[in-house]
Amino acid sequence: MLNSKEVEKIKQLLSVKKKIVITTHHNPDGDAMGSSLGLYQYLKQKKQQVTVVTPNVWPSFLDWMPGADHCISADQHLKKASRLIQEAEIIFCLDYNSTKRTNDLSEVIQAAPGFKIMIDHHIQPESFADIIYSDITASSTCEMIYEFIQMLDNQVNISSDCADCLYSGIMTDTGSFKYNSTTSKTHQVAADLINQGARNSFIHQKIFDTNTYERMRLLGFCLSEKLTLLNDYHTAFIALTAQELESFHHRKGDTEGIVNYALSIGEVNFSAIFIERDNEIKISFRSKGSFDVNTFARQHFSGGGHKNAAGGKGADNMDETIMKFIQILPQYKQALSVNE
């Protein structure tokens, strides 16, 4: 939790009328989005001057969130993106603890004057802003989002479209609700963002039942060509290589939740996803029970995220990257076998 010193120069700061950007994470997920959209939505409604600023383009099916027309995407609009950044007088970077997660972005906002606020629910934050309202233990920056507005405004009835986006943020990042981050306070939470208008039948369809033709085709081809089993370590694997995301004419989030179907075989205690795209290899780890994920990706792979969902990268080519990934596996052999 925020202080209460620390409470008051953000209300003071907010007191009167601001130039306000909101950052995110690369490959912003519904967390980041659902927060930075949420917290744009609250400020609007406080008449501040806000903007958000995406490092890249965020995945097509949370288009639909209020705001999302609004945000400035940095592999787009670089320029515009930096010059917003540098003459913030206040600049909110959530659902990251390091500024490399921001990727291109990342020496703007070290270098901006602006007065950085950072909230996030990811272990070992860095201290490169002026507040941390760090919270490991919350499901998502979303639910940290709520608490935030919360000790600004106690009396705040927040807007249906603030509702929306922070609802969608916790549903994503609780897996809908089902991960074990998920706690008796993120129901409630929920459940008052569904009083104050967040239309939750209506989010689940758009982001979980909205496909098209060609993703619903590569999750096929992933579960019958290109799922690993490799039993002695109850861990499975799907590796993906540029080629064949064009082949089905990949668009960004067309890949998202596929790692999750690996993990749901019955044995399997640990999955990977590794993704060839843009002259690299992106890696989605997720387990169950007591693995650490989040060790493992800052170990081997040059990542980090949870204990239970990480993301990392791999150094070389596509074949090396998994070899060097199977290789590495009999040193977890019995962490791997247990399911708690």
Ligand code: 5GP
Given for the second form:
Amino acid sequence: MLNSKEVEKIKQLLSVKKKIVITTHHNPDGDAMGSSLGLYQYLKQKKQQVTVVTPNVWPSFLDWMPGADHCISADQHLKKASRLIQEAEIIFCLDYNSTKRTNDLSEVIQAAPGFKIMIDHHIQPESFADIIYSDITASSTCEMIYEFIQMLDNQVNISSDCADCLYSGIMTDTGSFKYNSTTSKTHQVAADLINQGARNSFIHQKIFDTNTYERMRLLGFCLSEKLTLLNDYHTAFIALTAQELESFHHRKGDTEGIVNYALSIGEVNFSAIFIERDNEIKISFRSKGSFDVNTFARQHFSGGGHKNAAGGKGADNMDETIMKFIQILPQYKQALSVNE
Ligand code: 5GP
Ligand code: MN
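Could the form predicted together with the ligand be shown next, to go alongside the form predicted on its own?
First the chain shown before, then all remaining chains and molecules of the complex.
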């Protein structure tokens, strides 16, 4: 929770019209876009001058989100994005704990004179913001935005567009209310959002039931040809080269969630997907139970995230990355065999 002094400071800042920019992390996911656009809708209702700036473009299954068509993606409009951040009086930093997570925008955000407010649920937030609202027990940044609005207004009275955005991020970051970050409060907030007009079934369809034929074929290929099971370590992984992605006419977001299929095998406690993209190896890690993939990603793959879902970057090429991964596993043999 923010303390009362911080809440008063934010209320005072928002009491007159300000130039506000909302930023989020590179490769924005449902929670990044949901929290940014949810807050955008709320601040628009309060007659603020507000823009959402993303480091790069979001996957197309989020295009329907109310306000997405007004977002500025820095990979397409770097000059405009940088100018907006430099000129902003308030900069919100949502769903990230380190400016490094904004890639090309990192230096601009750090150097910008605006008042910075971080709202985030990742472990070990860095102290670059003027006010830090961090809650690592929160299911999602969207759940925190709902609470943030509650702190400012006492009674939450938001538009159905805002409710749609916040519901989306809670739904995606909890794996549809499945992960152990899902609490009774998460369900209460979700219920409140439905009462405020969030279209829960419509959102589910827009996000999960809009696969392309090519994406389904890529998933089939991953599961039948690329899935490696390391029984001794209760581990499964998938590695995809740029060429393989190309052969399935890969589009942004197509690989999202594939790592969860590997984890869904009964005896698997740890899964990874290695993806060769933009001349680097992007990794996603997932785990069940006590195995901490945030620490694993931080220690070995310059990454981080949460206990059961984290990401990182690989070594120079795919072969080296996989070799490194396999060589590390023996030191975790004991931890990987526990499934509670
Ligand atoms: P995903 O595997 O879906 O990309 O990310 C899972 C979680 O780990 C997300 O919460 C994401 O923010 C975090 N994450 C992904 N990649 C990185 C990374 O390179 N560094 C850090 N610190 N966190 C990451
Ligand atoms: Mn999140």
